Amino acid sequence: MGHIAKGVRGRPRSEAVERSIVEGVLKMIEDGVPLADLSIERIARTAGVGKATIYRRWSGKEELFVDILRGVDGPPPELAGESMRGDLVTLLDHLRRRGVNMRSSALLHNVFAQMKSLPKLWEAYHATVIEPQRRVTLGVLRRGVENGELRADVDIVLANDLFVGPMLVRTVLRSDAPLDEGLAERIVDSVLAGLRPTG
């Protein structure tokens, strides 16, 4: 029991602890600090902790820089599980407000510019954002093509590809693009009117 209770109280200092590792992260980015001159010896100077702490949490700052990015990001969608298509409309969806928010935010813009330059980042953040969407995509897709919503001779990639590639033109490619709350529905009723089973 005793030990329970001291679990617990341990809690709040360890999410103020990384909370003011994050904090001074964002802050040295937000004061034109690159990416690359980021050391785990600078960032816990600027936390107020040791280079020990930040290491018991994350295994280096690419480990520490995708938690964050992911913390900004937001949790994965919740999928409802009741159609392919409402599934795919929740992912694109998910998709098209990270693009709004990268518009809006001077610092998530300059951090993915970045990391474009830091291919040891760059496969840290694809493995641990883009790769387990990817799945859970190409698994909406596969479920659809069991429940009849897909043709059986679909590609399963190239659909991915297909669905996911239009918002990813208009979110990284075109900042100009419109990205307006019914834009999710319309690339997936577009794209599904050619890979529907017909009949």
The other form holds:
There are 2 protein chains.
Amino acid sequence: MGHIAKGVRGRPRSEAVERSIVEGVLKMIEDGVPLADLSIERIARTAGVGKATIYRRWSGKEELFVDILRGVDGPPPELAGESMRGDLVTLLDHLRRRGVNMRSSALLHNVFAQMKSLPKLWEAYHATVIEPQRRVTLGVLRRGVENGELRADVDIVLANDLFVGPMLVRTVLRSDAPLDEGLAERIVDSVLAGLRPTG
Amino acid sequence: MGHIAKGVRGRPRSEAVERSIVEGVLKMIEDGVPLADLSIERIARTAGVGKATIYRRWSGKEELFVDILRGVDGPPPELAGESMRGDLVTLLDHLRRRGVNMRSSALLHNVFAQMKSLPKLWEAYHATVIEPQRRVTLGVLRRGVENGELRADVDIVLANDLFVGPMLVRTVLRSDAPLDEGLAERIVDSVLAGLRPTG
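Right, and the form predicted together with another copy of the chain of this protein, after the form predicted alone?
After this comes the whole thing, all chains and molecules, with the earlier chain placed first.
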């Protein structure tokens, strides 16, 4: 979560303050308050802190929301770095698990649904979560070209969409599609091998 | 847009009535009225017709909105039926062109952005537009297995996501991704051939 300041005597400790802010926001979202109506002022009032206390931790409500989303998301996956295939499976399985979490949480589902019509929040989420993941995936693919796991004439940017697209279609666009445990492996191996009959 | 033709005795003819209803809705969306605020009553008032006139044509505002979206979308593509590859390219290129249209139209973009937080509208669009397209694509893939263009052990449902996912990622999720003319062909041929080095 956001930057953690040192406690000062008599004032609640910083972590506790952060938690009360985040919990206040989550409670309001659960109560059906649209994100667009959650001003820093209202968030501060709900948490019983001043607006400055929030601005010390987050530059605006977009950063606060993205921080909350990242908290639910968990840390980005550790890559073993032994093979492109293995790392791609790890990255896609992270997307799959995020999809599973999202389905089980009405709150998360709700936030993501609203996000697309809140361009500033979408941009912040994109810059903080999506873009770094994309850069990691592109790096994995480049190493795959270097070590001979990926054809050298393959467009890396297209390859990224070929691996990631099928998973995102199921997690983001089709909420009833199966997200079974072996899905990441099946996608990676199918795209690597191709669907055309061999021999 | 065009003027509205009047029928006998000053009563607007049926097509003209429909057009004035649709144009009224488009105008309100352009003016920034959120879809959630567009009640049948308000739509009727704006078009200068009774609510019954609208309900004679559409069972509710969801059906009316989906009809408008389909109008911008154009008819579903004609499939040559000569090869699975050719038909898949046609289907994916239809998605690509819809993405291009959506980017050039602030109105369409706006409607799609709001749709995800309007579950009834999303369901209606899904049932009327997405599901039929999906069934067509699955049929094309099945014929591909029959004529030997697709490996017989391939999971058809997964194959659908492998072809369609990369295009949807670019059209729906990443509004800055390139949608160049050859994209559909490149996706189809890459997924068929696979990305693993051969030989």
